[in-house]
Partner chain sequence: MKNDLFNDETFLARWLAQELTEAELEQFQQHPDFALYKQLAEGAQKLPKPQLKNEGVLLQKIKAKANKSSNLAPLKNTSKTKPIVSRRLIMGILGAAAAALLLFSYFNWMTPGSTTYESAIAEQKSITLPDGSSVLLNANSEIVVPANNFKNNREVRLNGEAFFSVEEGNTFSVLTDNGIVTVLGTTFSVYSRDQQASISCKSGSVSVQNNAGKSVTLKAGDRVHIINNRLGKLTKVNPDGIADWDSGVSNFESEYLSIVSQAIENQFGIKINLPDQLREERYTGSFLHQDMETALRMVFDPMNLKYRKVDEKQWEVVE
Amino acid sequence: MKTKQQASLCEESVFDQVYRDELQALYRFVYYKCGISSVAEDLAQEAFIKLWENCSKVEKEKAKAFLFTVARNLFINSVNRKKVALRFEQEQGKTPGPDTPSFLLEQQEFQQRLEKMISELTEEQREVFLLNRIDGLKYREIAELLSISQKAVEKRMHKALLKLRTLHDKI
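Can you show the structure of this one chain in the form predicted alone?
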């Protein structure tokens, strides 16, 4: 008669106990790697399937290590597959993202509204806003460029953002 330590993972009750004991930890491990709940669930389940398929080769005491190693490898393989698919799309000249006529029209309309709102800013506000948000300059750099204080830049940006919010709410 087998003792608890000698129980085989291929016995359903032993496997169920390992499943109950390790599922949450394995799920969290994969989730922390990928950040997507559904992917973490799938990879954790797939790791348990691999454990069941190899139950005769894995000792019960080493089941946890086996599960985490398999889950890690499954995650790495899924990332590598995505990289290959993305590389293939880029090589084919396809850019991922919506390119439907309705999306392009919405994008064009948004661009026109944005340009209209920016044109309604005062010259000082527009200048500071564009230098910061489009050219990526920091307030200190804008102050040096325009020969004004950094506080003046901050005040102009604040007023520009307030006005843009007001104009956006009206639309």
Given for the second form:
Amino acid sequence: MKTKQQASLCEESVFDQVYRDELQALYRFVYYKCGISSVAEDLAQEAFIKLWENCSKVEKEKAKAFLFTVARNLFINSVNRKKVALRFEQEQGKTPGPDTPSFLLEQQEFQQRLEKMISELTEEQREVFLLNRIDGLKYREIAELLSISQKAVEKRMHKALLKLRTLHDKI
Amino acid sequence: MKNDLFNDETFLARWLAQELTEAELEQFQQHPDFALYKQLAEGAQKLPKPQLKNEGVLLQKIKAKANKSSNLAPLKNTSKTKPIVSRRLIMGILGAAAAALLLFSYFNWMTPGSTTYESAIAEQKSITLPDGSSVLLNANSEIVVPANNFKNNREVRLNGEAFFSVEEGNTFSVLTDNGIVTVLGTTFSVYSRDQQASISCKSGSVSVQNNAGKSVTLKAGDRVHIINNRLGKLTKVNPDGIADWDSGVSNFESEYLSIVSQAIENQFGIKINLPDQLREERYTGSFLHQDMETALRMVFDPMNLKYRKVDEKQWEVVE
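Please supply the coordinates for the form predicted together with the partner chain, as a counterpart to the form predicted alone shown previously.
Below is the entire complex, every chain and molecule, led by the chain shown above.
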């Protein structure tokens, strides 16, 4: 077992750097699954605690994979896995004013409908779709995070879009 | 055409990744739903990015918890999510409490801290406090009432004379330059000017503390003085006579002449020069509020004291 790394995670500055780099992504990763920000925060927190406790066993380069794996496993085991409507935080100043041009109104309305549609996706479809669309991750990167094949990611992505297309006529 | 496109299980994924061949793309662009797919995919890119806000705080929590659990079970790696949730709840409650506190202090800073009520010479003023207690201010007096949270912190500052009718509740305090009067729910009168105070309890009981920290408890009909910071002995008075100055008469029962004389000053806006050796003479009786010269006569004549006018605003008492 390697205990002495060039940049050990047990060094606080190294750990803090990983924390700054990965926290938000990890948080979103769980958030896309369940849509509950408090659960996402808890699991991200727990994953970093695990990382800190195991700092001597995890190489810095593997920290990200470690974090996402822990978070994923925690999520699977958590009681909150029931389907919950994903709701994006509505803090973008969405309330349209009287002067808002009609094309903007339509656009805002579309975004709101889109959020509803996305919350109707399956958990697998949604996480892949949002990791790609919002976080801008490549399929290969998503595959690594989820420990699945890139092909599986692409299939989920394809299905997600088809489902959204269908939902578009209903919602 | 539609089937050709979508029988491929990854077609749309490859389209988004710009991995379609030119021929495939061209074909897709002819598709009736192409514009809609584009709108969906691009719309999703514009969705707000969920953000965790308290990064720094969370890092501290992580380290605190990690250190704690590694102390308890070194290198052991058990996964527990439940305690986190409950701890989280507690943190939430603490957070809410902290926020409430912050908000509370914010309001304290933002609003005027207190309201001051003043009565002019010869004026009496009735005030109802936020807790339902009432105060009757006698002439030329001033009372300061905090604007916030009065029900939980019943504290008023008095300079002058007032009669209190206190609703039951938390401790009610009257702060004066001469001492503090504390009650639970009662009626009492406080007179405090310059270096002298007279406190009478009409019903219930009150506690009186001078600035030196000495205190005494008054029951109905008890009166105590604080003269030059010295807490006097309890004296008995008729409870019915306490603070009936609201009826146009001021009544005194073996009261210090200095206090009686001061009461006249404040009622009529004059100055009475009272020789020092007469200050502790006791007066029992009353004076009417209607007329100054009648009042002077009612107080000083029975005591065989002579008085004369120095000028419009000043009178002098001589033996």
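This one's a predicted model, so the numbers in the text were calculated from it and none came from an experiment. Residue numbers count along the first chain shown, from 1. Take the two forms, find the largest set of C-alpha atoms that superpose within 1.5 Å, and that set is the rigid core.
Once both forms are fitted on their rigid core, the CA atom of Val39 lies less than 2 Å apart between these two forms.
Core-aligned CA deviation for Ala152 between these two forms: 2 Å or greater.
If you overlay the core, the Cα of Leu161 moves by 33.6 Å between these two forms.
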